[in-house]
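Shown next as structure tokens: one chain only, the form predicted alone.
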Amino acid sequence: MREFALIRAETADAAIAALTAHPNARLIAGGTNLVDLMKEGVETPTHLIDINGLGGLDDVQARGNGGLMIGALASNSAVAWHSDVQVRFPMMSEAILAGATTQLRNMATMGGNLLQKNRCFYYANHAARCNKRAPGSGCDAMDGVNRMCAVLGTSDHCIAAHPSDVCVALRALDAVVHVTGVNGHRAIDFADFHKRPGDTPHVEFELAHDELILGIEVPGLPFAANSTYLKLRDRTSYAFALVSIAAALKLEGDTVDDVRLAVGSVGTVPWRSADAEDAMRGAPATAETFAKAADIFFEGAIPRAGNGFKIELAKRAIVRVMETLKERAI
């Protein structure tokens, strides 16, 4: 790990006037990924700005249209054990306790957990390719080991999975977020908030270097009452995603009257397709509509050697989801 300064900011202000300062410098929270990346020589800052004295962002507040306003530095423990989580959004809930240990939720914020970096294989290797780690040397997981990589979103230069938990569930939830910078504050439709490869696969999120995030609205949904989280990966302790299906569903008698649908690790972004969720829409609640709306969901994707399973997998989870949240609905 190289030498860094430390700069403890009590205000938002100062630690954007922190980061306009220092070109190289990087926000540091609960730092259970920067600190890992820092230890590995990939991530090197010169200076660390530690927003932990930030006031006023460390609660879950509940919002009058049934929707919630979470913190940027609440952690995940506190968001997934939060009682308005769980009721309204289990989806969320569930998400992130499928993901890390204990003690990592209990150190990790929201906010960090938005900017978490991929866990392709070779992005920590240094003596890989990687056109994430180090712009224009290349990507060797285009024909090396690519089992954790993504089907849908890839591009010439970079193929690297999505890895968080919950931003599928955020995707799922039209999560908004809100950020403040030199220009004021802002609010980033989640959609729009993490960036497909394309040929500049190491600018990763819609955000300013002098910007920070304040928080994630979720708004107001209902039937997010009846949601759920899947998780399939080769061990149930504590590994990364191979799928994972974040889904809501609401019934109108036997029919599909409204739904949310995001698949997590088969996109390089949490992956979200209205012309599945429309698919199933006004259609009969069955597991052939389900199967259906699978298919769409992964028309146009382009698997890899290694990762093609992913998509049989992927769609047969899409199914077994939808059944369960159409049992519980009935």
Second form
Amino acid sequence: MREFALIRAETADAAIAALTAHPNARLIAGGTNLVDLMKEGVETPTHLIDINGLGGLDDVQARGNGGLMIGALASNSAVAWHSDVQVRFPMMSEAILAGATTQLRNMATMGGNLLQKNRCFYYANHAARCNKRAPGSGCDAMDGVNRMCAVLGTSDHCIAAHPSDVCVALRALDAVVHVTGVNGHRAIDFADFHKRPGDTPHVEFELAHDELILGIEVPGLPFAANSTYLKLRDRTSYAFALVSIAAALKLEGDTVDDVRLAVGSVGTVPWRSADAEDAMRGAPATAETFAKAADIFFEGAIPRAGNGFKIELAKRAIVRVMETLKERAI
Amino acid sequence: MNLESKVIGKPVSRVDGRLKTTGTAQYSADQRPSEDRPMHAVLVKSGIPSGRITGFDLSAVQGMDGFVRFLSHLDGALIRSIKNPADGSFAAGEEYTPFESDRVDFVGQHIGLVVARALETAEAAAKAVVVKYEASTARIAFDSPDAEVRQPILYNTGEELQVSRGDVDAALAKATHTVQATYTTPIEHHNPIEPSATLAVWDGDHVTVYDATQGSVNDKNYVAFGMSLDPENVRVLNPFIGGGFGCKGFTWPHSLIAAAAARVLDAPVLLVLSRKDMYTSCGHRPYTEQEVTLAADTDGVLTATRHLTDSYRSPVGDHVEPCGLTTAMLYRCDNLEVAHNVRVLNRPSGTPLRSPGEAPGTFALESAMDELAEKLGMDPVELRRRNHTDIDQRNGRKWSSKHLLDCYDRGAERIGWARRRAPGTWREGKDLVGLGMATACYPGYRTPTQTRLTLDRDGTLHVAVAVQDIGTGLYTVLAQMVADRFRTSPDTVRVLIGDSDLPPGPLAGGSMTTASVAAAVDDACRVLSETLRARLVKIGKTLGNEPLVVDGGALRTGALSVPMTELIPTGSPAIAAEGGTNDIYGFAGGVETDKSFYSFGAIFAEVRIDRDYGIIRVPKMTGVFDVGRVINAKTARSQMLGGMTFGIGMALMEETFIDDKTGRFVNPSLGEYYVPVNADVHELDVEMLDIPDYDFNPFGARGLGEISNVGASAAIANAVYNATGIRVRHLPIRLDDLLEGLPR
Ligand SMILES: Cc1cc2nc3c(=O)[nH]c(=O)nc-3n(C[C@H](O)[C@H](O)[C@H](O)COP(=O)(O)OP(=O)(O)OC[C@H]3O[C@@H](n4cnc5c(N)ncnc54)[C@H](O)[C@@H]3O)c2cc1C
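Since the structure above is the form predicted alone, I would like to see how the form predicted together with its partner chain looks, so please show that one next.
Below: every chain and molecule of the assembly, starting with the one above.
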């Protein structure tokens, strides 16, 4: 481990000032991702700015419009077990509880979860080529062990899948990320927060070096009470998803009135398809409709040698999850 | 004989349980024998698969605060050349001498050592050493066309690797029912929770090595050889080991490197391997490709068997994965061919891992038997019954004690085998359900062991032997065996193991420790009894033939009861006795007998497979085992639960990927190498037949452990076939192997 200086920030302004002063500083919240990457030498900050002392950022506030404001420092566990989250947005609670382990969820914060790095086998491995870690070095996952990698939103430079569970739910729920920095506050749509790799796979987030996340706003969505999260993986716990589904469904009689659908671990970012949702809205709530939407969802998917199965697996999962939500809605 | 024993076979809780569960047990890296804080060492490992080291650039390292020393082959002969261990006193995982030359044969080979005052400095320095190489052609891919291929003659047990009986081709030409298929098993790693660790402390010409090893005596001889010392000047201590599974069995270079560094620096040196180091420093199970051909007549009687194994070894480690050895002995078959090919590749060295040979070998053989049963339209259990034999097919000897047919019966009943249906037809809700089974077996091994027994004035019996408890329960089992012979409680026995200065005992491997110490303990107890009787006579007591009983503060026999204080007057030493045996069973050059020794069992698995997703769950596994006498029902059952859990991991999860271009392992971490979590393990149902085998040793125990993962992966694979109609011939079996073909 290389040496670094630890700065304890008591206020957001102090954190911003420290970030501005040190170009190679990193904020540290739960540390569950950052510290691992420091041990691997992937992250080599000169300064760690501890933001756990910032007040007022660790709770979940219910909003009058049925929405929530989740503090960046709220632990993953606290959010998952919060009754408003469980009642209004079960998919979020289920997504968090499907991730990592109890101990990790107790440490991990929501802000940190949004910024967690990918789990491609070649990313944290210095001997491998990885354009995210070492821009321009190449991508060993392309022709390597890419079973966990993405099929949507990939580029010639990177195929790493976005690993977070709760981000899939937040994408489905059109969350808004509130950040603050030298230039003041900004609200960033979740869809814009995670960046596809394109030609710059190392640029992963819509977040400047001097900015920190204050909170995540989840707008009210009454029918999200009928939502769920399904995670499919190689072992029953303590494994990242092969495919995951976050979905909410509202019926009008036998017709789909409204729907939200995001799929995890298939895209380089948490993935959503407006076309797939449009294809369901107003259509009969049948397996055929869901299957058609699933096909649309994966139009343009580019499988590699090891991960083509994800497309079929996800399509089946979409249909089954929608069928389940349909039964619950009736 | 001892079936009425008060302690043998009982579920005695571990005598070291409290130490372990309270974190009080001291493992190798925890030891701090002296005031001097040890220096911390970190390995520098080769980054290329083949070539020469042309130099080290230490400029980034030298100024580091707390950096002490960098050692490599440039430091002269730190370690005596062990290329050819002439005296055969130890078994090493690799036949090469660390830091002897500039040659590099695989990625991860130890080429240097950084020593620093703090671990953090050593780690940073090890990363900052720049190694310059001259690379040469490497053969990494399994199918490298110009890789040297060898046909090794013997496995490390002395068993023949190339076996031929009768005429396989002629039998195949006549056969009415044949199956032939190729099965593959992946690279697997041991992943014990405690990484290997060595703390070396010199005192003049004597070195004490606190080493996480499965064999203190073997390790002592290795260190003595490499350090050019008389073995008496080396003491290896390993009182607690956090699992080994084979990777701490043979010795590995890091032990010598730590000892050499401590000698050069004249200070204690601690070398703890990182999890990543563990993937390339102490072996793995190599990938195997196995072609199995079986032919049977219409009654299912095998007429021909061929099992060809293709695997690899590193240029410096000679481990062969002996997949066909089981095939050569298990079923009656007059026409048989077993062969093993080994390619020499620039990959890290292999080594025994949890039933080496038997586990991957039975995946192939027992899957093929299932395919044959299917082809014959015969129940898979029935097919195995028809090929059952009481004769060891390798040499015509009778098995000492074999109750495999009972294992099939009991297992079938316990799992509810009668529920089994035609492949792909059993549906419950969204699940496809299936049952599968396989035969399990494992050799009975015994090696020379000596034991010292002492009775002291307060009536405590001390048993001492240089063996180790790698988590299996040996401390407890030893206490039980001694207690049994003196008709006392295991609480009155103190067990001293994990120290190479004690009378020599075997390596903890091959499920042989209990069986080996059983014979030695029995002998030492006999010697102590004789000594005690003589002492009683000497102090004027008259005694009959009744057995001796250590009863608190008194020694009793028949009606006679003599206080220990009278037996051992104040000032006299405790009464000691040594006993043991030099007999070898199960290895080449062993005792000439007309019997063969093996344990047998049957494993049954039920699987439930989501019919859309192909996710496989194992709601129940049953294992019925014939392993001789069970000494401790609790620790024995724990061994079987562990082995069957390994079976689930091997069948469904475990795999290390290698990059064929660079020779690196791709997923060297517990986050990326999956083993089962609790939620993957459901009902594990274990039954022991518990029939003593007194031909094997006086306690009738054949030893156990590894047998429970032999056949386990095949049982699951066969259950997957039964549930889905999809035959997967590689491990692990994952949902993507089933997705396309699932009968939805
Ligand atoms: C073994 C393991 C298994 C896991 N399994 C799963 C899983 O199955 N599913 C899943 O979704 N996740 C999983 N995770 C990831 C886990 O969810 C993340 O590690 C965690 O959410 C990160 O939160 P943290 O507070 O610890 O972040 P940290 O490690 O403290 O920080 C992560 C990053 O976020 C930055 N950061 C943190 N807070 C802020 C802020 N307020 N503003 C700006 N930047 C900030 C840090 O600078 C750093 O770059 C797993 C992690 C581990 C170690």
